[in-house]
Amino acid sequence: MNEVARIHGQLYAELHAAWAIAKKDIAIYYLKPNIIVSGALFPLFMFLAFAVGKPAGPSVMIPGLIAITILFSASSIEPVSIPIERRMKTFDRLVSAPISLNAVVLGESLSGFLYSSGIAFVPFIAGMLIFGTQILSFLPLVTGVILTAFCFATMGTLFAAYPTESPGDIMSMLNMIRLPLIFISGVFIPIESIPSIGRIAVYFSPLTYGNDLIQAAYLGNTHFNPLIDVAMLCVFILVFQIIADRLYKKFNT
């Protein structure tokens, strides 16, 4: 019983620390201009650039907007907050605190997850009020938003492990991954229409599975089995978390 109580207490302390880190990021970074531009405005303008003039209806376009909004907003907090804190020398105190690096990674990812989940409501509400889009099933929508947001928040934390004090360095590397993901994940180009060579890359993109779930909420059908979408997103989250933990250990010990 003592061992169980110890593990329970340690888990509570780790989760409490992760939440404290997330609250710190929420209070300091959510309204930073570069966060707003890269997390909300950039995906909107990119979406409009590719969507205007296309014959697809709102029920097809709105899910894509939600998906790329999550991609950019979820992965934009940590690449800004962590380099700034390195510059201010507060991140050193954070990683030397009596908590595990898992808690640090989880806390940083949690802030991106919460930010992205909130931003995702904007195109969702706009679709309902302006275009009258209907939701056929809320379960895949909620599941897709939650898992996709946490997946890309963890990816942002992973990239932020790179030991630099400049957010621009990380954003440049991150955009080399985020931009191609949009075009191989079925957001603008249906998966069936992607050339055979590019179709192989579809399976290695977490956005593929997140977009598939969100599309199912509006269209009622998925390219993959929804359970495969959920399973693959969970796998990506776990892989990103493990790699991020190892990178932070490498660069901060």
The other form holds:
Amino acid sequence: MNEVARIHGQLYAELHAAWAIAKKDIAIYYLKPNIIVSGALFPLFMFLAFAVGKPAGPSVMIPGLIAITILFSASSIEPVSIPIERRMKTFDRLVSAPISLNAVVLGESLSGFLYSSGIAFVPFIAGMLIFGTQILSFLPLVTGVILTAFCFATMGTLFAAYPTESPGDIMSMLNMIRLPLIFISGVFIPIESIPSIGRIAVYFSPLTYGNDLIQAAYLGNTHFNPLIDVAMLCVFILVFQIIADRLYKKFNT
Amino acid sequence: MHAIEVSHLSKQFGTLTALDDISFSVAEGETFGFLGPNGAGKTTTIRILTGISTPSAGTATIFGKDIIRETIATRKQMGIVPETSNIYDDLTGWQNLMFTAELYTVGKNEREKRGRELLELFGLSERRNNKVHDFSKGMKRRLTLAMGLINDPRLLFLDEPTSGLDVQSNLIIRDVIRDLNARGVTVFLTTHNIEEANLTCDRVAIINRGRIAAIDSPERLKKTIQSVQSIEVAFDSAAAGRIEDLKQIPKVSEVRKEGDKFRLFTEDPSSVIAAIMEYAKTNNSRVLSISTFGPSLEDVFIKLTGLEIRTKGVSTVE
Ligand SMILES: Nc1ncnc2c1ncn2[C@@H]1O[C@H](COP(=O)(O)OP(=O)(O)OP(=O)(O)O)[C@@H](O)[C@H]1O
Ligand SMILES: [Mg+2]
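What does the same protein look like in the form predicted in complex with the partner chain, given that the last one was the form predicted alone?
The next block holds the full complex; its first chain is the one shown before.
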């Protein structure tokens, strides 16, 4: 019983600290210009560059835009905040607190998640106002946005484990992954029309499942079973979390 | 139970040995100083004792708990003030304090009460709602200390708490350390300021190149090197070659010119004083003042760390 109480107490401490870390990020980083550029404007440019002029209608384009907005915004807080905190030595404060690295990773990801969930409203509202897009079902939309945002936020925290004091280093590594993801995840090019060599890669992209769920809200049908989409996103979140925890441990000696 | 117990601790960074098989223990309630020159391994030791860095070999326990196996439990009892004031420039002093309290799960009422007390203690109350960005270096340092105390730790780590600060900040910090000591809090501090170690520490470890050269109370350390008692003498007139003459006096191991005075190091002050008087007489000059000094902690430090040559070079400029 004592042991149960102790574990319960520690779990509370970890979640409490993770939330404190997220609040700190919100207060400090959300309005930093480079975060606004990479998190909010960049996905819009990507959209304009690749989507405009394609024959697909708004009910394909809007979910795609939501998906890539989440991809970029969720993974753009920690790759900026963590290197800055390494330079300012405030990161040591986090890793020397009486909490696990998992709680630090979770707290950092939480701030990216909240940021991204907020930004995702922009294309969603724009779709309704400008194109009059209809939502057929809210459940896959909400689930899709939450899981995708959390997944890419954790991915951002994972990349930020690389022990550098310069956000640019992490951003360029991250973009080597983020840009190809757009093309292999069925966002603008339907999965069916991706050539067979690329087809394998489709299954290894979390964006595939996130986009599939969000599309379901607009099109009413999914490429995979929605439960598969949810399960795969959860698996990616878990894997990213575990790898991130390991990497922070490894680089922190 | 010891507050800190370190046994055969080593740390390698690639081929560099930052800590070479060090062992020591700190009693509960003690103020313990780690005194050493740049690169001695002071910060490395603190980083290992706070579980940020892992040792290459050896063990460390905090209040009987292993720092590697029970990192979280041990950290709950400590406050950490690192070498660089690690605070958030974009947050206010108050927000910085509250954030740290939340990392340590200090309850809301408790943290607000302690926060107000600490800001008062460190003379920061008026600036509590200003962003830290505008704080002076000393204010940042004091805030970092306040943050290190927000969880009411049993053991406080201070990595060079007063280095580079003005007298006022220095005094506040020194007072706080004395206060903590009186309340039974164990303090582990590093410094390269010998006077600070002398004034604040119950015991001092002298560390150099990753090895501990000596551990004892400042007074006892001074006693270990009686050979560096010294005599300070001022003559009424300057004379060329005086330093060379003084060096000829038997049992004088070294002579330094310090301003308008000379300092002679010896094991036998009384015979040297007699010889100085004799010398003054034969050279027709008068001794204006003469006094004897026991060894200072600085002398111990110089002797044990082998930094003598550099110091000599500085102080014998004629
Ligand atoms: N992360 C690291 N990687 C490589 N070498 C390191 C690292 N940290 C410390 N060192 C080396 O270990 C040695 C001890 O460093 P440490 O910072 O512990 O010294 P210190 O006694 O705190 O010095 P100072 O008074 O300058 O703060 C130095 O030679 C330093 O260069
Ligand atoms: Mg140091």
